[in-house]
Amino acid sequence: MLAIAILAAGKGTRMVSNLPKVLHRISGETLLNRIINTSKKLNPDKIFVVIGHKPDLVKKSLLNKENVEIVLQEPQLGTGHAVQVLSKKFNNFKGNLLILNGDVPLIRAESLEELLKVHSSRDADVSLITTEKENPFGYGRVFKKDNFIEKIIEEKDCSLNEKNNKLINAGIYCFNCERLIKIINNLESNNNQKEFYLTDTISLLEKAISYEIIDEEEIQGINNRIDLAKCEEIIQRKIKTRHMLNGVTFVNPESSSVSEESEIGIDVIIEANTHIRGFSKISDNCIIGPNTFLENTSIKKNTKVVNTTIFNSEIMDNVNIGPYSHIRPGSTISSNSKVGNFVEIKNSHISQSVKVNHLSYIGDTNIGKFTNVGAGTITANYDGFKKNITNIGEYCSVGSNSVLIAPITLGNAVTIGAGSVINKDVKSDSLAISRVKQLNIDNWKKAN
């Protein structure tokens, strides 16, 4: 049997934040959720999350996580104390306990699987992940003798000579749970921090071994915002490298970001300063950017999006959007349509071959195919109490600077005269004009 415990009780003082450290994000996902998602790939019998600092915030972030049990550590007296609190859950548990740190978010499931294999094959009391780190500052140092771990000394407790050791502890352990329970309450807090260190279990157990990984980036810990940015850089580099090897061009990779969940087809060009978030999907032969933000958005083939922000929407093939457009949630832009500069579209369905070229607001609206919306057109969808629907038929021509006051329906092949305010339905094949009569006063300056 396998149980996994994620230690997430710390405050993270060096983050200088009102958020618990584990709720900070990389690639759009909290550190804690990243580790939980990795843990689930191992198919454990149980996942425990040990929380402490601002527990209500951490609990709220875990509301929809299945097979996750929360354990409160109060007060927070170190990693050893966290496992002492947790140990009450393991009175009859026979198996292995994998312990992960909530601030080591890049560890791969494959590496954890190797740790479990090594642990089982050598029947170890405890096995832990180590690596040689060129700059080991901030990490506990691992001291070995005859291929067994003799001791681990935390950075703050190391002598000057001990700090020269570059073999570091990643804070990832696999324990034989029954053997751990027997000694966990024997830990002492006779160190500079007056805390109970989990690393002190090494000297209390007979057989402690290590699994050393080569890629030190996997165990990059997060103590401050600099480390957070470093992890973001690592994960973005790996994501973009994968996409480039699969046929995507990044014009300036360093200026762009892509979420892990996003899908990008071949021969897509991602221009500079473009950011793709959430579960976005971009099909083949698209040009995205520069200066574009997409979140949870689907874009079909041969579409061009420039200087535009799009949230939770669907863009079909052969569409041109931008520059300076804003597509808000719930919108669909159908094939061969054009959305031009300074246009905002919200919760609307735009049928195929529609043009909304300039300076317009289209909200809660359905527009039929081959309709042209003139510059400065506004759908007045809010009456102060609710959002109302505008329906515009096929082959319509809406004149510039028109206002359509919802709820309203325009039939097919309707023409709206420029500068009109329309508040009544218009039948198909009709012309609608609503203007105040122009008044010219001669010699106005002389009269005044």
Ligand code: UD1
Given for the second form:
Amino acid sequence: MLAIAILAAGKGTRMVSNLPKVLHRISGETLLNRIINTSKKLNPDKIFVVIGHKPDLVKKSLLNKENVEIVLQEPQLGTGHAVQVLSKKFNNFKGNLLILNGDVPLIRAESLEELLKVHSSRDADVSLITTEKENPFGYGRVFKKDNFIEKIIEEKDCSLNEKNNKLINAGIYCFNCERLIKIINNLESNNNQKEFYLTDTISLLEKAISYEIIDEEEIQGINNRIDLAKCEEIIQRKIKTRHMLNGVTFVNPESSSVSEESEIGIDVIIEANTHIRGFSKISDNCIIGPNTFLENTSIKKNTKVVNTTIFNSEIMDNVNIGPYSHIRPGSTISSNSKVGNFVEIKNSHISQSVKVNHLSYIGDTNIGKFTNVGAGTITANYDGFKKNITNIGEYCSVGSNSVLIAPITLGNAVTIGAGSVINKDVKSDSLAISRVKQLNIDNWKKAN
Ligand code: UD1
Ligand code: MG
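Okay, that was the form predicted alone. Show me the form predicted in complex with this ligand next.
Below, the chain from earlier opens the complete complex, with every other chain and molecule after it.
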């Protein structure tokens, strides 16, 4: 039997934040959900999450809560106390209990599996992941004797000499649950932080062993914003390396970021300062950036997007977007179309070979193929109460600086005179023009 418990009750004082530490995000996902997702890969019989600080916020943030049992630690008197509270759930549990600190988000399932193997093969009371850290500041130091761990001393309780020990505790433990339960209530809080330390169980158990790993990056803990940035950097480096090996060029990799879930095809060029978030998918031969932000957006082949922001939209092949376009959720831009500078498009379907080249707002609109939308065209979709729809047919030519007041339909091959305010439907093949007639007065200066 295997149970996993994630300790997530602490406030995270060193984050200096109104948000509980485990709700901070790296590469878009909270620390806590990351650890839950990794835990699930081990198919445990049970996952517990110990929460305490701002419990409602933490509960609300959990994905797949159904498979996770929440345990409330109130007040929060240390990691050992968290496990004392948790231990009430384990009266008849025979098996291993994997305890994971909620602030070590990069740990891989493979390493946890390896820890479990080492633990079982040596029938240990407790096994924990350790590593040698060049700069061990802030971590508990692990002291070994022969092949066993003798004790862990927290940074704040270490003497100067003890601080020189570079072997650190990663905050990831596998306990023989029955043996842990026997001693968990014997912890004392006579230390510098006046807390009950889970690490003190080591001295109370007989057979404590370490599984030492070399890749210290995956056990990077997060106690402050510097650690948070380190983890983000580690994840980003891994993601971009994977894409580069799969045929993606990053012109300036340090300045760009890509979410783990996003897919990128071959011969795509990601220019500097480009950020690809959520579930985005970019097909072959696109050029994205510089200075571009995409979220939950798919882009088909041979498309160029420059200096642009796009949310939750679909861009087809051979499209040109930007510079300085803003494509908002629910938009589709079809093949061979062009969306130009200072154009905002929202919840609209743009058919193939359409041009919206300059300074326009297109909202809740359908535009037929081969239509040209002149500079400064605005769809007035909001009447103060609700959003209304604009339909523009195929092969239309909408003159510059026109306002199309929705709800409105223009048929196919309609021409709109520049500067028109259009609020009546226009039939196919017609011209509509609606503006004050120009008055020229000759010799105006002389007459006055
Ligand atoms: C802890 C370890 C330290 C180790 C380091 C690794 C202890 C005493 N020390 O120190 O040896 O090197 O992790 O990252 O365990 N939490 C609770 N309830 C509480 C207090 C904390 O659930 O009452 C949770 C926190 O939310 C956090 C985790 O336990 O997710 C660790 O707490 P934290 O205060 O960050 O411990 P560290 O000082 O990092
Ligand atoms: Mg910590």
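Computed from a predicted model, the values in this text were never measured in an experiment. Residue numbers count along the first chain shown, from 1. Under this definition, the rigid core comprises the largest set of C-alpha atoms superposing within 1.5 Å between the forms.
Colleague: So with the core overlaid, does the Cα of K65 end up 2 Å or more away between the two forms?
Modeller: For K65, whose C-alpha is compared between the two forms after core superposition, the shift is 2 Å or more.
Colleague: Core superposed, what is the CA shift for N440 between the two forms, in angstrom?
Modeller: A shift of 2.9 Å.
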